[in-house]
Every structure is written in C-alpha cells, then in structure tokens.
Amino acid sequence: MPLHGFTRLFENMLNHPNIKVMLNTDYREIEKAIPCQEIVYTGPVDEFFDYHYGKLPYRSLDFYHETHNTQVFEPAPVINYPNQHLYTRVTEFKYLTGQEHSKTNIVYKFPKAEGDPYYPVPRPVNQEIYKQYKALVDATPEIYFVGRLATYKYYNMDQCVS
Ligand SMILES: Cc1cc2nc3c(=O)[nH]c(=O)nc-3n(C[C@H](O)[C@H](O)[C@H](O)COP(=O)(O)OP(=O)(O)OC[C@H]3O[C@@H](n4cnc5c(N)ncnc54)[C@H](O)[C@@H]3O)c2cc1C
C-alpha cells in the first residue's frame, strides 16, 4: 500500500498543469478534437482494433457487500473458497486499512464470464488471438499500448506502479 493510500497517490500524479482529466469519456469521442503525435492507450486492445480478430475473453466478477455488527468477521483479510461455494473469495477490508471500528465491512466475490473485463483467461487459444492483435500493435508504433487491458495480461498494483 502507498504510504498515504492510492487516492492521494493518484491525486498527486494528476495534479500536474499538463494533465486534464475527463471522466466518462471514451477516447474515440475526443480523438479527433485533440491532435497529437503519440497516444498512451490503456483500454482493451481488441476494442481498439474493432474486434478484428474477435473478442478476447475475460473473467468478471459480481461483488456483494455486507456490513456486520461485529469487530471482526473472519480470521484473515482474504479467504479463498475455490470449490464449495458460488463465491470464490471473502475480503474483510479493515485488515488492509487498519481501520478500527465496532462494525466491519466484507465483500463476497462471485465469478462470471460476462461483464466488465477483469481477468484475462490464460488459455493457449486466447494467447493465439492476442498474438494476432500484438502484430497490429507492433505495426502501430505511434500508440503505446500499456497496462492490463492493452496487453491482455494480469498485473498486480505493485507491478503497475513500479
Ligand atoms: C477485480 C480486481 C481486483 C484486483 N485486486 C487487486 C489486489 O487486491 N491487489 C493488486 O495488487 N492488484 C489488484 N488488481 C489489479 C490491479 O487493479 C490492476 O492491475 C491495475 O488497476 C491495472 O492498471 P492499468 O492501468 O493497467 O489498468 P486499469 O486500472 O484498468 O486502467 C485502465 C484505464 O483505461 C480506461 N479506459 C479503458 N478503455 C477506455 C477508452 N476506450 N477510453 C478512455 N479510457 C479508457 C479505463 O477507464 C481505466 O481508467 C485487481 C484487479 C481487478 C480487476
């Protein structure tokens, strides 16, 4: 965890005179309005190339939040349930933040195939599709495809920040 948390980290990064933040804006809505020679693209690589070689599959999640009227809900910050439940993980946040409170918040994670693209599915057949997109990426040097969606690869936060 960054010393002052991720919110402060991103606020400090974005608090630069050359950076203007536009939320809820697809880059395609503004690409013609902002002429530039180079772009750093962090969106899905298949979307960028209009799904030319088909859609890259992702695993997604539903989150189910609960507040419990107890100091501590579970004996560890994260418990995985790989087999026996519809959910695969229960996270109790106060372990991670150090918050002290008489109640506690937890979240259940339910895996699903559709929805927001969270985790690339590491199967050879999907790597073959990605390889085709990568060839298009390599032929587009003025655009830097970075991050988990543009490289179809899972990263943890420490890998993204360092
Ligand atoms: C459910 C989940 C849980 C995770 N838990 C952990 C964890 O506990 N610990 C850990 O270390 N890591 C965790 N990670 C991983 C970590 O969150 C990611 O690796 C990290 O956020 C990736 O950063 P990124 O910049 O590559 O991509 P993102 O954070 O996804 O940033 C991509 C950005 O591109 C924007 N974008 C996409 N398409 C467009 C478009 N067309 N136009 C404009 N903008 C666009 C998106 O809005 C987004 O802001 C988790 C990831 C997920 C999905």
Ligand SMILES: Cc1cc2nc3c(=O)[nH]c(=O)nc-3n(C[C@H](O)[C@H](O)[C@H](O)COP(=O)(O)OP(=O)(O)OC[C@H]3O[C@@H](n4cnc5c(N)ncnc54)[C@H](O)[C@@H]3O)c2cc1C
Second form
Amino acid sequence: MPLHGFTRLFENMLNHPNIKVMLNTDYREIEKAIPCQEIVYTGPVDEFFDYHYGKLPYRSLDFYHETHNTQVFEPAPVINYPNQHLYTRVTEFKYLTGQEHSKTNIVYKFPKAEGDPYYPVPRPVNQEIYKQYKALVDATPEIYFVGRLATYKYYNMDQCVS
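Now that you have shown the form predicted together with this ligand, what about the form predicted alone?
There are no partners or other molecules in what follows, just the one chain.
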C-alpha cells in the first residue's frame, strides 16, 4: 500500500502540465477534438476496437458495505473466500489506511457475470480471441494499452505499482 494511498499516488503522477485527465468521458466523443501524440488506454480492449472480433467476457462485482461497532472485524486487511461463500473477498480498510476508530468498515465482494468489467475470464477460448485483439494493439503504436482490461490479463496490485 502506498504511504498516502493510491489516490495520492495517482494525483502526484498526473500532476503535470502536459497531462490532461478527463473523467467520465467517452474517448470516441473527443478523439478528434483533442490533439495528442500518445494515449494511455485502460478500458476493455474489445470495446476500443468496436468488438471487431466479438465481445470478451469479463467478471464483474457487486459490493456490499457494512459498518461494525468494533475496533476490528477481520484478522487481516483482505481475506479471500474462494469456495465456501457467495462472496469472494472481504476487505477491512482501516488496516490499509492506518485509521484508528472505535468502529470499522468492511466490504464484501460478490462476483457476477454482467456489469462493469473488473477481471478478464482466463479461458483458452478467450485467450484466442484476445490474441486477435493483440494484433490490433500491436498495429496501434501511438496508444499504450495498459491494465487488466486493456491487456486482458489479471494483475495483482503489487505488480501494478512496483
């Protein structure tokens, strides 16, 4: 975990006069209006190429938040529950932030097939489709495709920030 959190880390990285951050913006609506030489793209690779080879499947999540009247709820900041529960992970944020309070907040993560994309689905048939998109990526050198969605690969957070 970065010393001041991921938000501060990215704020510091993006605080440069040559970098313009535009949130909640559809790239297709602005691509001709904003002159640039290079772009960093972090969205779904299949969406970028208008689903030319079909839609890649992504796993989505639902989040359920709870507040508990106890200093700590879990014995660790993140606990994975791969098989025995409907949720896959519980996160208790105060471990990660160093927050001290008499109450604590946790979030349950429930996997689902539809919704905002979070994780690629690692199956051989999906990798074959991604290989076709990867050829389009390689033919687009002015755009950097990065992150789980754009490279159709799972990354742990330590791999992303190290």
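Between two forms, the rigid core is defined as the largest C-alpha subset superposing within 1.5 Å. For clarity, every value in this text was computed on a predicted model and none was experimentally measured. Residue numbers count along the first chain shown, from 1.
- Cα displacement of residue 139 between the two forms, core-superposed (Å): Looking at the C-alpha of residue 139 between the two forms, the offset is 2.5 Å.
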